[in-house]
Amino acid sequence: MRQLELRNLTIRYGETTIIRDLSLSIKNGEIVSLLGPSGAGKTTILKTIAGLLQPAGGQIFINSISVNHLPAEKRDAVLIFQKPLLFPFLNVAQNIGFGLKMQKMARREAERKIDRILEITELAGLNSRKIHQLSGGQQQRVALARGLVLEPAILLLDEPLSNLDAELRLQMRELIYTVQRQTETTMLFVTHDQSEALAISDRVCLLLDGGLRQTGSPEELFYSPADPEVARFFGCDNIFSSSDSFTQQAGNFHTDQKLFTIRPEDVEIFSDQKEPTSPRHAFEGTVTGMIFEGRLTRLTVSVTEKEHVTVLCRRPAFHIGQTVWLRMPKDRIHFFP
């Protein structure tokens, strides 16, 4: 059983109250992302766990243990953080087994973890390397091997993957959710990548202003927000009103002014020589701003003065001042709680 669970947990530093009354529960063999903006207090909920700061109140529960009393080293937990902090006196196979010797476990049978841990993260072959002659990336995978090899209760990472390149990002990520995959290990995986958040996970925690906002599947939180400030965050600025004269026309709404969104990506666009076949669904608007983002470009179009809605699509024949006609398809529309 490999368990952890935060009840109304209250971290204070002296009198600003960083997060509060944050209750979550992860269950065994799952991995979890706590997303969020910087600052959002993310790292210091791992340090609370790990031991290394005291709450101001609630419950820490570790396979069903409160360890709220408990030093660090006593806890269950491994932290691993954005820097490696390998020892450089030490090749690769000692910094691994390095915990398991603290532990005083057996050389045989310790060199029996070492030896798995380097085949699953990739490391077979390096056991003699010292830190130095690592890349960034290799120094990386010895500290998540570091904290896997101890087999703890819960795997904490903070931002692991933030100091390394794009490619390696990328790679190191795949390692992760491979490694995880494979080892079972409960892991609370802290970023402000959104992407990471949604491709690692089993379900993702986004905590805003303190507490968490939303948690539910990568999914979940893409396309069904709890609310207008969880889709900006996740880049929908797509927030309107049924009332909006514009969406009376997009999908002849009979609701009580609701709040809706849609995904930019989800927003139909046609040019104003293919005017669509059903106007009674669609309105018209103006291109105003087009920003090219790689795979897509983001368009801005004016359906009133005050009203835009951001399309995304890929290659598109649009130019600025452009009069298109857009539809939002009704099965692709998610109104807020």
Given for the second form:
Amino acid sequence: MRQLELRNLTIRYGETTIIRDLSLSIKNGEIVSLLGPSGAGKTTILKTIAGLLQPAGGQIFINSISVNHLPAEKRDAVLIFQKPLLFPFLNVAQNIGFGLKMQKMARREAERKIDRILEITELAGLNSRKIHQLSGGQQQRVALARGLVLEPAILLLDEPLSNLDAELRLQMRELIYTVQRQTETTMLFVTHDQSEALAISDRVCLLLDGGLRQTGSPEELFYSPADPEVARFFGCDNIFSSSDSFTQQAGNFHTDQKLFTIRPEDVEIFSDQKEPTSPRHAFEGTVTGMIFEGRLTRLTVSVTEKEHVTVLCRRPAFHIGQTVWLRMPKDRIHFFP
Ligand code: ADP
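Starting from the form predicted on its own shown above, please give the structure in the form predicted together with adenosine-5'-diphosphate.
Below is the entire complex, every chain and molecule, led by the chain shown above.
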């Protein structure tokens, strides 16, 4: 069953069109991320699904019911914001149970649900803590618990990890993933962070220029980008044409004038022409740039004055100005459709 469906959604702020003709559907129990640069319109889409904004056109279905004319509180969707927005005068359990109380759920049943969610979100034992006595990460977990406990048809998460520091982000990302698997809650997860989207999602929808540019599994978007812009979004600026001077050496392509890409970590680099196992596809270049990024170092290898290849490698033993040999394994080359 489709838990959420957007059909030809168009959203405007005044005269400015932010989203044009966007269609998307999410199946029951799926976790889908909406990925895009800052300002792409991700939050705007979530607010529209939640009923906080009215679309200029198109339809929104939740649980196969058209909700365009339903107010936010009547939609079976819960939106979790970047900031936890908890009630400071209520304790943890009361915050989590607030929505259930509004629904007039029997106390016993509410308590049972709250206990289960406290357990799942690793908050057990903190029930009676006040919000100001919690860390940022714990507060964000309470916000997540407060949404989950309502068991909505769809949980909308708006960059819930962006206010956390690097280590907490990783922990929270894992928690969301585990919680999603345990509760089978359908989730639409908004982020501008590609690694977050790749790690957490069944499917990724990439939002560029007001529309979905590519939708697919994390591996599909990363390894088989639909166009150069998608490749660049995922940090790959190796965009070449089979008419470029070095490509005849790089691989024995028969296709003419076609654009292709190769991930910088897939380009092989050698200090000697004899090193590559199949040297006939190796070509010469000069190291012209080197940026240490921690785990990997980003090298720029200039093949001609205008043609440059980015190579990512671990602990490279090269220096600027050095002549090197590159090889692009044929099975790592992706031609744009
Ligand atoms: P994202 O969540 O992808 O960072 P947003 O949905 O917040 O992007 O914003 C998309 C675009 O809409 C931005 O250009 C932003 O400046 C604009 N925008 C956001 N909110 C409003 C508003 N209330 N009125 C007018 N423009 C807005």
